[in-house]
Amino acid sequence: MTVSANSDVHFDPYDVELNADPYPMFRRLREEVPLYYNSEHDFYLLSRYADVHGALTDPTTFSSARGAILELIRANIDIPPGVLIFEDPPVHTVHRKLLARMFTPRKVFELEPKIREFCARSLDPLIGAGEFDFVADLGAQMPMRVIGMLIGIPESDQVAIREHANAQMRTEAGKPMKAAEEGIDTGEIFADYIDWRAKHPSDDIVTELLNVEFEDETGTTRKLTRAELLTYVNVVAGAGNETTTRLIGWAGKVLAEHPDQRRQLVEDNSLIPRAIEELLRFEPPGPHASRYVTRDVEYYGQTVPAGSVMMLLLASACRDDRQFPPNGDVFDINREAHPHLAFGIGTHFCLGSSLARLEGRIALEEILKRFPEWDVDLTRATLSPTSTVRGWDAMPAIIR
C-alpha cells in the first residue's frame, strides 16, 4: 500500500527534527507502508532490505544518469562526465574501471602504515588532555590526509580542499543541497594541482589518471579529457573524506552507549572489523540514495509510473529485521554476519569501501589503545545539517 493523505507515517529528508532520530519512523515505514509516496516533494520510497537491494541491482529500471540525490533528479540538471555515482552502464562501467585501478586490494593494504601514522599524529597530542572530539580531532583529519596523499594535495592546502568538498554536500537545515540550483561542481579547484602534477609526475592517483589510456564507450582509445580528470579528482576528494569522517563520529557515540561491547573490543582487537561492519549497518553515513524510474514498476499492488523519483532508504534497509534478526534496531558486534547496504550494492557499490573499512579499523584500534573508556557530551555534539549524509560535525568525549 502507499501512504494515504491522513496517515501519520511520514518521511521528509529535509525534516531536521525527524532526522535527529529517524529509526522509529523507518520501522513504521517498513511494517506499515513499504511503498511510500511523499506528495510534498514528489517521490516514492522503498524501505525494506529486499526491495532496496533489488532496486540497487536493477540500473536499467532505476537509473542514476540524472543523479542519485532527490533534489538533483528533480532539477534535471546537466551531469558532467566522470561523476561515477551519477552514471549508468556502459559509460559508468568504463569510468569505474579506470578508478578501480587506484583502489586495488594491494594498493589499499599498502596504505596501512601511513594511516596508522596519521592517526598517531592526531591522537598522541591528546593523551592526558581529558577530552577528545571524535570528529574534529580525528575524523576530520586522518581521512583528509589519506586522500590528500593519494591525490597529491599538499598538507597546507588539505583543510581548504576538505571544506570545499564538504560544502558541496552540506545544506542549510531543512533545505535541499545547493547543487540542485547551482549545478554540479566541476572540480576547477583542483586545476592547479593537476597542471603541476602533469609537469612533476609522482606515485599518486592524479599521475596515473593523467597517463592512463582506455577504450571509451564508443570504442575509441584515448586519454581522459581535462574536464573528466577534474571531475574524477573532485569525486574522489569528496567521497574519500565523508564516509570515514562520519563513521568515526558514530563510533564515538555508539560505543559510549554500549560500554560492555567497547570493553570487548579493548580486550580482543580481532573483533574490531566486525564492530566496524556493525557500526556501518547500524548508522550508515549515507542514509538514502535516489533513482530515476525509467519504466512503470509495481510494488505492493501499486504502480510507480515511469518518470518518478524513487528514494531507496538504505538506513532503513540496514535495520530490517528480515535481514538482521531478531531485531535490527539493536547494536551488537556479536551479531551473525549478514550483508548490509551501507556501501550500496551492484553497479554503484562504493569503490572506496575497502579504504573506508581499513581507515575505520585502524582508527578504532588506535583510539582504544589510548582511550579505552569515554563518555560523550551530547550537549556539545552537533549533527551535520545535510539531507544527503547523516553524521556528526562534532562529537566531544570525556576520557575516563
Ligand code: HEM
The other form holds:
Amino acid sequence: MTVSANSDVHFDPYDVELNADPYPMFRRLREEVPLYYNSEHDFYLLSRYADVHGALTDPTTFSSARGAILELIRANIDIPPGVLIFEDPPVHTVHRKLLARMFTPRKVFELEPKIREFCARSLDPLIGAGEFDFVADLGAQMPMRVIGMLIGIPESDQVAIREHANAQMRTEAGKPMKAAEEGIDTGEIFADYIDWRAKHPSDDIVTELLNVEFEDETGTTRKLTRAELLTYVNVVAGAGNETTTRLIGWAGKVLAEHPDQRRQLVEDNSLIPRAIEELLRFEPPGPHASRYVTRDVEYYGQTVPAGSVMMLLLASACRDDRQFPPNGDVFDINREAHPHLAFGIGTHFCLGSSLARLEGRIALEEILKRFPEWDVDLTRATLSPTSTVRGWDAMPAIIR
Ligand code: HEM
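Beyond the form predicted alone, can we have the form predicted together with the ligand?
Everything in the complex follows now, all chains and molecules, and the chain you saw is the first one.
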C-alpha cells in the first residue's frame, strides 16, 4: 500500500544492495510516494525535509518512548529509565538537562588539544607508508577515545568498551539489529569505572554526575542512582561512537571523489567546518530515526493510524532539493548553507553535535596536513552491516 497507487517503489531498509547507494530510491520516495507504507516490516515512512522536520519537532504525536529504531518499536520491549534517546518529555527533559552537563561548550572546547594529539599519534606513523585506512587507522578509534576523555575512562579500557558498544548495534547483513531480541544494554561494562570513580572523586564529569542533586519527574530532589548513571554513560557511548567513525570514513570517500573541493580545503583550512557540514548532509551516518505514532495523523490525503511506526528518513530529507536547491544530490562545500537534519532536530537534537563537529574538523585538518591527496580503493572498502548507522568498516586510501 502506498499513497500513489501508480508507483512501484519498494523500500526495504535492510536491503544490503540498496544500502550501497540508496539515494536514487530516496529521490523516488520523495517525489512519488512522500508517505510510504512498507507492509513487510509494517512501518510508514516520511522522506521530504519539511515532513521529517515537522515530525521530529512534534514529540506528542511522534513518540520516542518505545524506542527510536524501527525494530525496537516493533518489538515493544521494556526500555530502562535514563535512555533519554528513547524518552518523551517531561521525563526526557529532566534527563537531557542532566546529561547536557557533559557537553558544555567549555568541556567540548577543552578536548581540542587532546583530540589533535590523538590524531597526530595515529597519523604520524603512517607518513611514508603509501596508504592508510580512514576507518581502521583513525575513524574507528578516535570517537571512543574522545568519549573516554570526556568521561575520564582510562585509555587501557577504551578498546574493549568500543567493541562492546559497536557489538550492540551490529546486525547480520540484511537483518534487523539484535538488541530487539536481547533488550537494551544497561551499561554494566562501565560499572567498574564508575564504582572506582565514586570512591576516588575528581573534577571530572562522572564525579559531577554522581554528586549532582536534581528534581526528578515526580518532583523529588535526589541524586542519580548508580544504574541511571551507567545508563547515561552507555547512551553516550552508543550514540557518539559509531556515528562519528562513519563520518570519518565518508570524509575519505567523498573527498577522494571531489578532488577540486579537497584542494580548496588544503589551500584554505577555514573551509573545513563547511566541508564537515556538507559531508554530514551528503552522507549522514544516521540515515533514519523512527517514532511511535500516538494519534491518527494525515499526510497527503492518507491517514496514518495511531499505533503505527513512522520511520523518518533523515538521509533523504538531507538531499531534498526543496531545502538544498537546486540539486540536493550534488556535493558542494560552497553551497549556500541551509540547516540539515543529520543530527535530527527538536527534542532529541544530537547532544554530541558540537563534539562530533569538533572531531570531524580536527580529523580532517590533521589528515589534510599530512596527506593532501589520495585515491580510495573501493575494491577493498567494506560497508558496515548495521541497520541504524550507515558507513564504512574499511576505507583504504592510497596516498599520491
Ligand atoms: C557524526 C556524528 C553523529 C551523528 C550523525 C549523530 C546523530 C544523531 C541523531 C540523528 C540524533 C537524534 C535521534 C533521534 O531523534 O531519535 C542523535 C541524538 C543523540 N546523540 Fe548524536 N550523532 C553523532 C555524534 C554524537 C556524539 C559524538 C555524541 C556524544 C558523545 C552523541 C550523543 C547523542 C545523544 C546523547 C543523543 C540523544 C539526545 C536526546 O535524546 O535528547 N552523538 N544523534
